[in-house]
Each structure stands twice: as C-alpha cells, then as structure tokens.
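This document opens with one chain alone, in structure tokens, the form predicted on its own.
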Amino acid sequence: MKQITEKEAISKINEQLEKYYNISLKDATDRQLFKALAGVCIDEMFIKRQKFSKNCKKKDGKAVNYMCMEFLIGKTLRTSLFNLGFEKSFGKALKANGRDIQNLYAIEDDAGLGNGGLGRLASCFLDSLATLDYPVTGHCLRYDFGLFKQKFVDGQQTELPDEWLGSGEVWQIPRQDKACRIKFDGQINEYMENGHMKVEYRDCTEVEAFPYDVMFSGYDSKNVAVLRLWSARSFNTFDTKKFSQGEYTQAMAEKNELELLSKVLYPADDHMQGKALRLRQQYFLVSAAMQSIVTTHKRRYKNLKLLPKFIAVHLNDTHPVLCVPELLRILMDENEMSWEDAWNIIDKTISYTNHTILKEALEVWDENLVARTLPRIYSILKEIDRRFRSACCELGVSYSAVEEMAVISNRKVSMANLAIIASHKVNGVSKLHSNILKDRIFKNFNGMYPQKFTNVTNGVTHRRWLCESNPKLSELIESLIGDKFIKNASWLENLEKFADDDSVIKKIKNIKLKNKEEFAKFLYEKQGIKIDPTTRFDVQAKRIHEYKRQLLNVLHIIYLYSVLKENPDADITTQTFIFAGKAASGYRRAKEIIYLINQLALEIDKDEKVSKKLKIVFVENYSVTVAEKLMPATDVSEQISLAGQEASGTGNMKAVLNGALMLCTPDGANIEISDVCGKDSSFMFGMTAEDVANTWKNNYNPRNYYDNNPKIKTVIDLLSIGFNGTSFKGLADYLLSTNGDFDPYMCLADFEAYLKACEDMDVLYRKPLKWHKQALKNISKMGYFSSDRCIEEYAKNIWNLQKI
C-alpha cells in the first residue's frame, strides 16, 4: 500500500488548519489538530467516494443497503488514517514537531451509535465491504445520546448520559437533498381511481428525516462506504403566538416530541410509552432509508421493476423489518405499482440476518399499537397476513402452525415471522445458531420455505482488532510472514510454521505482558484501580445479562474464595478476573450481579492472605475503546453461556485473534473456533445443545446439585451470607429454585464441570512456553472468522453482488 511521506504529511495539516484556523501547526492546540486531521481523511475519501460511484453507476453495480438499529463504529480518526494508509505518516510527523499523535486519539468520544455485538457487527461489515471494493450505505439513526455511560456509585451501575456529538459531528456531511418527511398517526382513507387504490391521509403527524453521511475507507481499496444517519426534525419549530406570550415549554413542545424519535439509543421499553417510541423511531428509521433509496433508483434507471438489479436490503435483525411494508406502500401508493408486482420486487430485494433465538429479542408489537401509530403500515400487514394464511389453507398447513407463522396473530405483530415470509434468504450466524433456527425455532417456515435458510458464521475485521489495536502482536506477526495479512487475514496461516520456535514464542509471550502492563497503567488512570500484570488477566467483557452467565463466573470465584480462606497456602493459580459490560437499565437481575461482582471484590481486597491469589476488577463503561485495549491484555476469554443460547459471539473472535485462549461452553462460534484452531485450541466443557433440552424434558431440578455437591453447596450458602456486608439470598434463591423467579441458564448443572476445565487450563498455563505456543497456533487459524470472509458469503449467496 503506497505511503505518503512526512513532508506531505505536513502540508496536508497545515493546509486544513489553515483554511479552518488560520493558524499552522507549531500553534495548533490538540483539538484543532484533531479537527484538521479529521478534514485532510474527509477531503481524501470525499475524492475516492466519487471516483468510485462514477465507476459502479458506469458499470450498472447493484449495492446493498444495511439496515440496522445501531453501529458501533467506536471512534474513526485512527481507522480512517490506518485505512487510507497516513497513521505512520502522520505519527511520524507530529512526533517530529514535538506531539504525540495518541493525544489526539483521545479526544474523540466513541459513537454513541450502538451497543452491544449486534452493532459491532455492522461496523466490521462496513470495513469489509468498503475493502472488498463492494457499493455499499449503511442506515441508522443519528442518536443524540448513546445507551448510556456507565459508573458505579457505591458498588451498583448508575446510568448518565451519553454525549458524544462534541466530537462526531466533525464526521458528519449534512445531506439536505435526501431530506424526507414521515407521517404517524392519524386515519387513513382507501379509494380507487383510474384503477390504483389511493390513500388520503388525516390528522397525521409529519416529521423531516434529515440525513448526515459519514464516510469509511476500505483499507488498501478504491472504495468508501457510507454511513447514512438519520436525524428527527420538527417542520414547525415552535408556536410563534406562545412563544412571544412567554409560554416557552408549550411553544417548544411539538418540537421536542418529534425530536425524541432520534435523541436516544434504546429508550427503556418498560412502559407504553418507551414502546410507542421505538415503534415510531423503528418506522422513521426504515421509511427514511427506503424513500432514498426508491428515490435515487428512480432517478438512475427509471424503471422500479428494475429495482432488484440494482439493489439489496438486509435486515440486521428485527428492528428495520417494517422495510418490508413501507417499500410496499412506497411502491403501491406512490407508484401505483400492483400489488404482486411490488410484491415480486420485495421477494428479490430483501434479506435477513436473526441474531437470537431468545423470545424476548423476537419483536412482537401490540396491534392496536401499530395501527394506531401506523394506520397506513397496518392495514398493509393485515393483507401480508391474509395473503399468507391462505397460501396456508391451499398447502394444508395445520391450524396451530399457522398461528405460530403469521403476521399477525392474538393481537401481537410478529417481525421475525414478517421478516421470514418476505425475504428471499434468511440466515442465522453459526452453524448451531442456525440449526436451531431451522430445527426448532422456525420449524414450520423450513418445512415451508427450506431454500431460504442459510448460515454465514459471523467474523471481525483483523485490521482493526490486531493491527491497529495491538500493534506490537502486528508488527512481530509482518516480521514473520509478510504484510499479506492485513489484507487477506488466511495468510495468518503462515505463523503457524514458528510453532516450534522458542525465540518467536518468547516474543508472543512478552509482547502479552507488555500489553497487560499497558492496560493495567490505563485502569490505573481510568478508575484508580491498581491490578498485577504478571497475574492471570481472566476476561468476561460482553452485555450483562442472565444467559451469557456471568453469575457461573462468580460462583467460581466464590468457590475458590471458600478454598483460600480455609487454607490461605492452596495451589491456586494467582489471577486477576477482568469483568466488563453493561446492564440495561431496567434489567434488575443483571444489575443485582453487578452489585454482586463488586462486592464480592470488596470483600477479597479485605483479606490480606485471599487477595494475594485473587483479584476482581470491574471496568466502567465498556466500550470498544476499552475492547481495543482489553483484547490484547487478555490470557483467558470467559464465553460460557448456556448451550444453545449464543447464537455466535465475536468477543471469543476478538481474544483468540489477539492471543487469548477460551474457557468455553460448546455455542455459538466456539464451537466453530475450536473445530477450525483443533481440540486443543481451548477449555470447553458443559452441557451441548441436546444435553440441554434433554435436561429441561427431565425436569432441572438445582436442589439435587445443592444437596449432592459439597462445592456447590458452600458457595450458595456463601451467597447467602453474601460480602462485604451485604446478603445476596435472593440470587442464592434464584439459583436453587424450580418455578416463579429461577435460572433458566441453569448454571448449577454446569458448575462441576467448569470448575474441571479450570483445573485443565491451570495444568497448561504452568507450561507458559506451551501456553503460548497454543496461542499463536490459534491466531494462524483465526483468519478464517474476518468478516471480510463473512462478506464474500453473503455478497455471493444472499445478495448477488460484484465487486466493482
């Protein structure tokens, strides 16, 4: 990949704070430094955007458009400058002039954009399909405020706002010609004229979509992928008359009502309200992006039966499913296209990805709230539904398997049913995950539809999870075996011939302790928290909740706390557990772990002889700038969900790619991890898939364990006592119930088998030229979970494209 020099380096900083400042760099503070960074990564992928468009619109190329909820892009300027080829350029030649080009990564907040895996996700895919030189836009909200940020008062998470636009709006090109308005609300009334039903709309409430572009560049690639966020804005700013009788709130107060649809990242869901407002940020969202994009075809080719050609729509997930009867409605009412021919169009033009199997992540919505809020919207599911019900009645489908398929049924809506019924592929994100999907969740839709089934097993973008966030891992791995790598991640197969190789094994194992020491000094500054790098760093960094079982977790920790205060001299392996993640803020359980993790962390600083082995840290506000920094510090990854229950992961990914080894339950993709990296690539233990619901059949019973199992027995009573003067009967309860509030993740029945694969691990990382020898086998096989593999699956067997 060619390189500028220094010198141009130089002058492309000085022309931006120039034409922005009027000032060069010697006087340039950080931020502007940032800012003018930021301009010259702009101004060079604004150039490549449009001599790519040229050629794809020269070259007919058909594009997809990746609807999802949230990106969680983290932040941009140390991407957009490894991507293009200038960080060592522009490092160098600030270090030159005396800065440090790491003070001006830290201004820029994370995008408060996203979440959780799902978002992360999207984001590699953006990075994948820009390298591969594949058209692609990107369509989310623009979220005034992210989930939220995280801090523990007194030991339990309080939730503060999320505000990162001070440094993401530097991103952003407002886009006022894609501007669009979107109606809620109100009655509609159908009628015919000259052949075409016509829908008068009353009453309703419009809104303006307002859109911001934000530009990513492929790595080493002429393409540049957009990002397309999506802003709520109120077409009347506020009652005038009010507003000058100094009635303020009443004058601003249709404005803010509209806005809300973009201000937040999830807005709690646990009343009528939060749900209304996800219904209504979930239609903003997908009728914006599917105006666009009918919009820009109609211009380009004319012909909307030609729209297939041209254009895919993925469904990340049930969020934007009501694509489906909005690019209906767009069809139909403003372009007096049939039914069956719009219809024809829908089948070849979408996609969907399903990320869970949990029912609670399967949306359904009340029906008198969608036709209330989307009059329009719901008289189109309805004829979707009776469509699909007598397609039913003419095939023989049973009663009951009808109610469980349907649009619409006992007066909930079901997106993941609708999703099903119209895309021309479904597909889940791991072997198992989507096994379970066919066999089990959506049964009776395989039975009806097999050919739409798929699998493509989720990845992440080496680039940025190795090379830019562990340098030093990266540097060693292109001393090896070439730069290749960072381009196409299966060359990593090459390390594996140093296997043998002490010399290079020493490395891997040094530039580990390197990496812990720099996270150990960041947790340090971040949190005042002081942790031993020379000790174990056994990580749990993911979304807080039940079935990814960070309570097994700290049943372990517990039990090997009842060990060491018994006899303080036991063979424990001394080690720090690392964990990090978020709670939504009305999920109570996950919250009481929190509490739990911390206390219990309390309780071992205490004891002068237990916190000689035993350390716990929690890490506030996790996001992927603390992924980036954790990753390559990690000598365990902890992926120990229920069986079944993951439908894939990319954590586990994201440690092994960085040297880490997994203690892991066989789900999601550890189980291809392990298939594809060998038998000995990590710890797994636990029930499978099939144990799992063979278990359930028979009746999981968690007193038989308490009562038959010394270990298990005295962690419980442990947690009932609970620590650091706090009793935690009620998750000692939740544990050994059998009805009402009981773990349905059974962690009790995985328990003894998780505390063996502990002993396992313990055995191997004693031998640490062995340990480290396995790790770097692992890396030289992780090339296959890049997502650029994922996008070459899905761009050839889902949505037909070619690279350009």
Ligand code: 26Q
The other form holds:
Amino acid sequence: MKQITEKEAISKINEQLEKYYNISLKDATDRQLFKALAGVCIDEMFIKRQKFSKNCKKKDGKAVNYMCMEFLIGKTLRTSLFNLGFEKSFGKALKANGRDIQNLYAIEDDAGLGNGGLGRLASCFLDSLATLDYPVTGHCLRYDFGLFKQKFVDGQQTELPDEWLGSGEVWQIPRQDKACRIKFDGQINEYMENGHMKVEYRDCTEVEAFPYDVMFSGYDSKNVAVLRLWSARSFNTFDTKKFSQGEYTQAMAEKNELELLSKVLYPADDHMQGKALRLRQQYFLVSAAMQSIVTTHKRRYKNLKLLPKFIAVHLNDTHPVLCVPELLRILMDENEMSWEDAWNIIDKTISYTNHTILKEALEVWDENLVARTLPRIYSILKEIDRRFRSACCELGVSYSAVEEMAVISNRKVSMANLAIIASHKVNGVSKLHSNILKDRIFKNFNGMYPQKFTNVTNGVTHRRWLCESNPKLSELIESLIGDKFIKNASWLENLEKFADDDSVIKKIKNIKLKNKEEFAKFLYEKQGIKIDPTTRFDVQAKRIHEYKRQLLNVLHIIYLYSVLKENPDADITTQTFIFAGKAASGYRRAKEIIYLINQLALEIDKDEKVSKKLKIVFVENYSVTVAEKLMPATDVSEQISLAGQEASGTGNMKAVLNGALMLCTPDGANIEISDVCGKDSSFMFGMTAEDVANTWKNNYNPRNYYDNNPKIKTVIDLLSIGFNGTSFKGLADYLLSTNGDFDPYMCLADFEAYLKACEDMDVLYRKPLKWHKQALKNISKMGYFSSDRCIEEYAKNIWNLQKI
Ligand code: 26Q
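Show the other one: the form predicted in complex with this ligand, since we just had the form predicted on its own.
Up next: the whole complex, starting with the chain shown before.
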C-alpha cells in the first residue's frame, strides 16, 4: 500500500497543531500531538467516507447493521494510522523531530466497551468489513464507564470504574441530526382506525437517544466503517414544575436516573442476570438504531417494502433481539403496514449469531418485567408467540416441543427463541459449536427450519493482531514473502517453504525472545514484578470462568510444585506461568480462583529452590492493550476448556498467529486450528465433547480419581492445606463433590491426560529449532482464521452483501 512521505506527514501534523493550538511541533505537548494526529486521521477518514457513501448510493448498495451491546475497541490511533498507510512515515517524521510516537499511543485509554470475546469479535469484524469494502454501520451503547478496571488488593480482585471518555472523545463525532426519542413504561391503548393499528401511550417515560459516530478506516480500501454509539439524555432538562417549586435536587435526580441508561456496561460475561436496567439498555439501543435505519431508508428510497434490498440487520447474540418487535412496531404503528407485510420484511432482514451454549447465559426475561417496561413491545411479542404457536399446531408439533420453542412460556420470554423464529439464518461460531446448536440446544428448531442453521467459524483481524501488535515478526514475514498477506491473509501460506531454512527459524526464535523481553519490561513497569524472558512463557489469558478451567492449570502447577519440593533437581522445564483476565464482579468462585493463583504465586516466590524453575504472575487488568503485548510473547497458549463449552475462542487464534503452540482440549475453534495447521501443530488432550456427554450420563465421580491417582491426591491435599497461609479447602471440596456445590467442568477427569500432554510438549520444547519450525508452519496456515475470511462468508451466505 502506498505510504505518504515524511514531509507530507510533518505538514499534516503542523496544519492540525496550527488549527487547534496555534503551536509548533517543537513546543507541542504529547497530548496536543496526540490530538493533532487523531485530527489528521479524522480529516482523512471524512473524505474517504464521503466518497464511499456517494458511490454506495450511486450503486444502490446494501449495508449491514451490526447490532451489538459490546464493541471492545482498544486504542484507535495506531490502527487508524496503520490502516490509512500513515503509520511508518508518521513514526519516522516524529522521530526526526525528537518525538516518540509510542508516547502518543500511550496517552489514549482503551475503549473497553466489552467483556471479552464477543465484543472483540465485533471490533475485528468492523476492520474486515471496512477493508473488504462492504458497507457497514455498527450500533452500540456509549457507556460512560466501560468494563471495570481490575486491581489486586492483597491478592484479591477489586473493581474500579473505567473512565475512558476523556481520551476517547476525540474520535466521536456528535450527530445531533440523528437523535431520536425512546419510550418506556406507562400504559398503552391499542385500537384500529381505518384498518390500521393505532397506539396511544399514557404516562410513559421518554428519553433522548443521542448518537456519536466513530470512524474506522479499512486498510488499503475505499471504505470507512462507522460505529454509532448511542448515549442517553434526558430531554426536558428538568421537570419545570418541580424546578419552579424549588425541588431542584429532585428534578436533577430524575434526570440522572434517565441518563443512568448508558452509564455502565454490565460486567457479566456468559451469565444472564434479569436486571431491569439491562433490559432498558437493550431496548434503548435497539429502538434508537431501528428508528435511525428506517428514517434514513425512507428518506432515500421512499418505499419501506424495499428495506430488505438495502439493509441487513445482524444480531450479535440475543442481546439486541428486541430489534424484531421494535422494527415491527415502527413498520405497523408508524407506517401503517400490515402485520403480514411487516413480518415479511423482518424475515428477510434479520440474522443471528449464537455465542454460547451455557444454560446460565441463555437470555430469558421475566414476562411481567417486559410487560411493565415495554408495554407495546410486549403486546407485539404476544402476537409473535400466538402466530408461532398456531403455525406449530398446523405442522403437528408436539406440545412439549412447542413450549420449548415458544417466545413466551412459563411466564418467561425467551430471547433465543425469538431470535431463531425471526431470523433467516442462525449461526454458531465454530464447527463443533454449530453442530451442538443443531443437534442439542436447538434440535427442535433445526427439525422445523433446517435451512436456517449454519456455521461461520470466527476469525480475528490479522492486521491488528499480527502486523500492528508484532511488528518484528510482521517485518520478517514481509521480507520473506512481501506485503501481500496484509490484505490477503492466505498469502501467509508462502511462508511454509522457509520451514527448512534454519536461518529463518533462528530469526523467528530470536523475535520471540525479543517480544518476551519487551513484555517483561512492560510487566515490571506496570506491576513491579520481574520475570525471566529466557524461561518458557505459558499463558492463559481470558475471562476467569469455571468452564475455561484456570483451575485445571493451577492443579498442574501445584503438581509441579510438589515434585520440585521433593526434589529440586527434578527434570522440569523452567517456566513462567502467566495468567490474565477479569472475573465478573459477582462471581464468587472465579474470584476465589484469582486469589488462589496469587497466593500460590507468593508461596512459590518464597521457596528459593522451587522458584528457580517456576514462577507465576497474574497480569492485572487484562485488556486489548495488554493482549497486544502478551500474544507476541506467548510460547504456550493454554486453551483448556471442557470440550463442548467454549463456543469458539479467539485468543487461541491470536496466540498461534503470533507463533505460540497450543496446549488444548478438543473444543471450539481449537479443533479447526489443529485441523488446518496439522496434527503436530498443537498438544491436544482430554475428553471430546462426546466423551463429556457420556461421562455426565454415567455420573462423574471425582472421588475415584482422588482415591486411585496419587498425583491427584497430593495436589488436592496441598490445596486443602493451602498456600501462603490461606487454606483453599473450599475449592478442594468443590473438586471432590458429586452434588450441591460441585465441579460440573470435571477438572479431575482430564488431569492425567493434561499431564501427559505437558510432557509431550516438553519433549519438543527441548529442541528449540523444531519448536520454532512448528511455530512457523502454524503461522503459515493461520490465514484461514483471519476475520477477512469470516466476513466473506457472512457476506455471501448470510447477509447477501456486495462489495462497493
Ligand atoms: C447477557 C445478559 C445480561 C447481561 C450480560 C449478558 C452477556 C454479556 C456478554 C452474556 C454474554 C456475554 C459475552 C459472551 C462472550 O464473549 N462469548 C464468547 O464469544 C466469543 C466470540 O464468538 C467466543 O469465541 C467465545 O467462545 C464465547 O465465550
């Protein structure tokens, strides 16, 4: 891609500095420079976006609206510069003027508007959509506070508010012209007038939805994606009557209550809590987005029946599924469309991705809460339910199957059922996951609408997760195969021919070491902890959750610890175990696991003999930015969820793309990564999803493992005694129980196989050239897991979207 010259870069920066601050480059503070660089990007993207929009209109192009309660963006400056072809020349130009571009990157806070995988996936998709020239608008809430900041106090997680808006504001363009009103609560009166449904509202609460647009340029493309972040504002700044009566604080309190809507992101990941405010947030997003889509479409094409020709609406999980009744409401109540015509539009417009099979994550809402909060929406949901039930009746579906698939049953509203009924396509995020959806979770639906169900295996943007975050590796790759891989990830395959070139393998090895040194430095500056970059970095970085089995990893470390305590000279690989990830604030067990890891880390540190070979660190406050530093430094990536539980995983892809080898279970995308990269590409162990189902059926009895496997006994007993003065008997009991508070993810069942896989891994690790050769081979195959491939599949099989 054509880069601009250093001279052009300087003149662009000066232009901004003059415009905003009337200051020269020499005298500008880092913060002023940061704003100037952001200004350069924004001006450039504006021009690009305008051209693209014009072209799109001319060609009557279809656009996808990606609906998601989370976008885990991270920082924006470097990505914008990179995608616009500015990064290198700006870096050099600033350096020539005695400034370091890294300092400017550091000023920006992460936009952490997401919990984990699902939110980061949404951001990767915007990058690929923009790069591949597909028209897209993302819709999300503009949370004042993103995901909490994690801080350890005496080894325990505490949560601090994440005030990201200060530095995040530069990218956001307020769109007063697109603001709209959202109604909640109150009562409705529905009646027919001239054959059309009319609805009167009484005593409802109204709030303004005010959007801010953030632009994301594609790489070497003509397109700029827009993410529309909706913010809640109370309209009548005050209740004037109350205000004049002197009840100033009361009037202010009501204003605050309305604005609470977009105040904070719910920190639960893969766990559904029926909180009223969350339901309001979901409807707020959906109503604002649907109103803005319909208004724009009407202005441009006049005819609402043409909506499916120009618009696709994608539901990233069920969280935005109220798009369905909201779109019906707008079409019928505000545009006098019949139910049949409106449903016909829904049927062609909406599609849905499922991201989890965990029972506790499937969204169901209390019927009364929905009826009270959203009376008109509830009435429409009842009608969808009624019609679905009567369709089932005609098909002769059994009573129990109808209840299982209905929108409203047992006083609960099922969001997944609504999403499936209304979507023309439903997909899972890996082959295994999609099959589980078809064969187990949504079996009845699959019998009824087999053509709806499909798979799109996840991907990550290799531009951010390789080119930007691992410049050393990226430059080596470019020197070997050219830069074509940046736009076309499958070009990475050309690396394979260097697998037998030892000079290349040595370079790969050296780059890994350099990246580990950089991470060690970062960790020391951030947390004051020293780690040795010459040891193996074994990393498990992801949300803390029982099903992801950080506990299994810890059990293994305790085992190594016990061996080394017995015999400090035991033949054990010198390694640093790195954990990173947040626990949902109300998730007691996950927090206990964090505490265990931190206490064990201290105990090992104190033991001089053991600490020569083992070290544990828990990286505080895992975020996109931390991941960007950690992935390039990873030797071993732990992906050890109980098979069948991790829908896909995307950290696995990021790690392997950066030359890590996976230690993994046959779960989610691990299976496909191992298939694509070859059987020697990873160390896979443990039960398959099928084995898991059988073990559950045959009653898992962890006591048997404890009684029959002395290693397990040692480890569990040590856990009971505890570390650094704290007993973890609660966790030991949990691992051994068969009822009540027991381990449904069966850590002990996979323990022995895990140990064996670790030993196999050690054998390869002792031959560094072979190890890094495998890493190179893996990288050469990872093009498949670029989100570019993934978006091409969505565009073709789900959205019917054309490039502009
Ligand atoms: C639901 C209702 C109320 C409050 C919160 C939620 C909620 C919020 C976030 C439920 C789930 C999530 C996040 C889920 C998630 O990140 N899932 C991950 O998605 C990735 C992308 O597809 C997969 O790779 C992971 O396997 C999956 O766990």
